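Take a look at this one chain, the form predicted alone, written out in structure tokens.
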Amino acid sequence: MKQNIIIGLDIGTSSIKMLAATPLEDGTGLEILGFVEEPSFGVRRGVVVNLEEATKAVVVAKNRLESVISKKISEAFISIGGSHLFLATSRGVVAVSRADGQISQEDVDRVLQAAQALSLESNKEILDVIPKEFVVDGVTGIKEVVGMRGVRLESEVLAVCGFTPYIKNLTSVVLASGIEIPNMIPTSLAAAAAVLTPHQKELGVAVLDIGAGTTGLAVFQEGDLLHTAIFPIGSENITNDIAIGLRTEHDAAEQIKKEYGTCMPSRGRKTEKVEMEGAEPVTFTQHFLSHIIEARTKEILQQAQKEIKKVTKHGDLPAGVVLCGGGAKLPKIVDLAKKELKLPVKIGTPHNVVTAQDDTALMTVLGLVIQGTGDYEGGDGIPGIGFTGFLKKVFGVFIP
């Protein structure tokens, strides 16, 4: 039997991650075949700003992964980030087409298409619609309508929208690297696919994906996506704060953050001295360092809390908040998050993935291949962006 290899490509602010996986024959999950990570260039706060530099970086990652798995890569499921992404609610209404009133998949497609009749600025695009519920002859709260009978079919959807120039930049980079795109998935939704269980999404849960340049939030209740947001702030801001506070170079600040950083001040005032080749030694107290990190991490958490309270009653999420992304590696971040969010908090770990590293920075790229499995097999997954239709709108090309 031919091995079905699925590729995930996460183009982030600080690094590009590519991962290859294949579904297990018994259908219980995925096996990781290879993973590479390369420095990212031409990307700022989750969006591509220099096409040439970003393309070169993606090609390097692609070539490395092809060497690891000994196969050519022709397509990949990719993440899309940046604070330009936003959600809008919309409704669509159609008459059931069949004479006997039985609702078909064609009726569902038509009502979802009707829901895309949103008025947006000329430089904004509707990328896809995610159904929240269907209404049949006034009866609300229906999730599956195919096979039901009725006269009038309505849909309430969340429309995933974004800034067209940024999306064109991202797609141009990937296509120029010789990679086709079957699907694009917002970073926070990809991470959610890797770390959340159906039970958590039913109870009510949020994923907070702390990347280098941005932080993504996705909130789920009753099994459905309720809200998503991306903030233009991430762990790179913490590094910059350390560089300013300790009056040192960026690379030294990053090393200090990784080796000595913690999100909550310690009681002691132990003094550390860090020496780096080619740079002046840096002397600081752990207490002062943790204050710098705590302040910026609090800002991220407070942004998330505001968004959660917008869409839930008093911020109630019984399954709490799941942290992932490189920023979730900071020591004591769970303790600080519990204090600030006043919710249960845990570090996200992947589900149903064999030989996966428990690295919070890999959850987005893992989620891409998990979503890719659902797309290929017609299974359920986190809704992604219907990229074929999107290419027709943005690039005006013919795709069969």
Ligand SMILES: Nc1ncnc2c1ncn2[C@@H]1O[C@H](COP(=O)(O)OP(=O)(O)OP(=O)(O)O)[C@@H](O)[C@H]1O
The other form holds:
Amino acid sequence: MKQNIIIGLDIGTSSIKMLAATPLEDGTGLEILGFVEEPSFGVRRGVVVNLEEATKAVVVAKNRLESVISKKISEAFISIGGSHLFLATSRGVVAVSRADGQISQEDVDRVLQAAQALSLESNKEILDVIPKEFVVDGVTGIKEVVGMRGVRLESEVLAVCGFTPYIKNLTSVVLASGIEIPNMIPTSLAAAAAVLTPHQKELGVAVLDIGAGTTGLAVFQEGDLLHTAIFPIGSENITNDIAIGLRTEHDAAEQIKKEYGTCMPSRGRKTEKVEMEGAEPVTFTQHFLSHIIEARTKEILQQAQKEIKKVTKHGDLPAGVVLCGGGAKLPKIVDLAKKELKLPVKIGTPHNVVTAQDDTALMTVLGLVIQGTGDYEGGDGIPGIGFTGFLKKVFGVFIP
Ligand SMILES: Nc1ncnc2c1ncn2[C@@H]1O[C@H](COP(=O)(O)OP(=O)(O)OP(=O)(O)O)[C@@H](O)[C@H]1O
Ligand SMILES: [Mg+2]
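Pass me the form predicted together with this ligand as well; I've looked at the form predicted alone already.
Full complex below, order starting with the chain above.
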């Protein structure tokens, strides 16, 4: 039997992650066949700003993954990031087509299509539509509508929209790297697909993906997506603050963050002297370093809290906040987030994936292949994920 290989490609601000996986035969999850991570170039705050540099970097990742899995790669589910992404709500109305009033899949497709008639500025476009609920002859709150009877069918959808030039830049880079794109998924929603369980989504939960240049948030309640937003701030801002605060170079600051960084000031006043090749030795106290990190991490958390409060009653999320992204590797971030958000907080781990990889920075690319499992031809999705096949690709524009 031919093995179905699904590829995820996450072009992040600091690194490109590419992963190959195959659905387990018993349908219970995914097996990882190979994974590579390469430095990213030509990407700023989650968006491609230099096509040539970004293409070169994607080609390097693609070639490496091809040699890891000993197979040619021709298509990949890709993430799209950047604070240009936004959600809009929209409604569509159609008359049920069958004479006996039974609602068919075709009616559902038409009413979702009708809901895409959003008035967007000419440089914005819809990436995905997510059905929220259907209304049949005025009865609201219906999730599964096929087979019901009625005359008037309405749909309420969330449309994920973005800035066309950024979307085009990203697709150009991927296509120029010899990779076709069956579907494109916002980074925050891909991360959610990897780490959130249906139960958490039912209770009310948020995922916070702290990347290098951006932080993505996705909020779920009663099983559905409620809100998503991406802020142009991330762990790279912490590195820059350390570089300024300790008067050192960027690379030294990055190394100090990873080796000595923590989110909550310790009582100890231990002084560290770090010597780095080609740079002046840096001397600092743990206390001072953690103050720098705490201040910026708080800012990121406060932005998330503001967004969560916009869409939930008093910021109430019983299943709390799940952290992922490379920025979530900072020690004590869970404690700081609990204190700031006044919610349960934990580090995200993947579901339904057979892997030793539980690196928080990989959740987006894992989510892409999980999402891809539901999208590939003949795929039924992974039971229990409750997200696969949920986002619907609107345009078939990603295949040249
Ligand atoms: N051990 C660590 N401690 C603290 N920060 C870390 C650690 N490891 C990685 N990071 C930070 O995580 C960031 C990279 O995370 P990630 O790979 O999720 O970002 P990205 O996907 O490239 O960026 P974005 O999602 O913003 O486009 C970097 O800023 C890096 O400094
Ligand atoms: Mg990322």
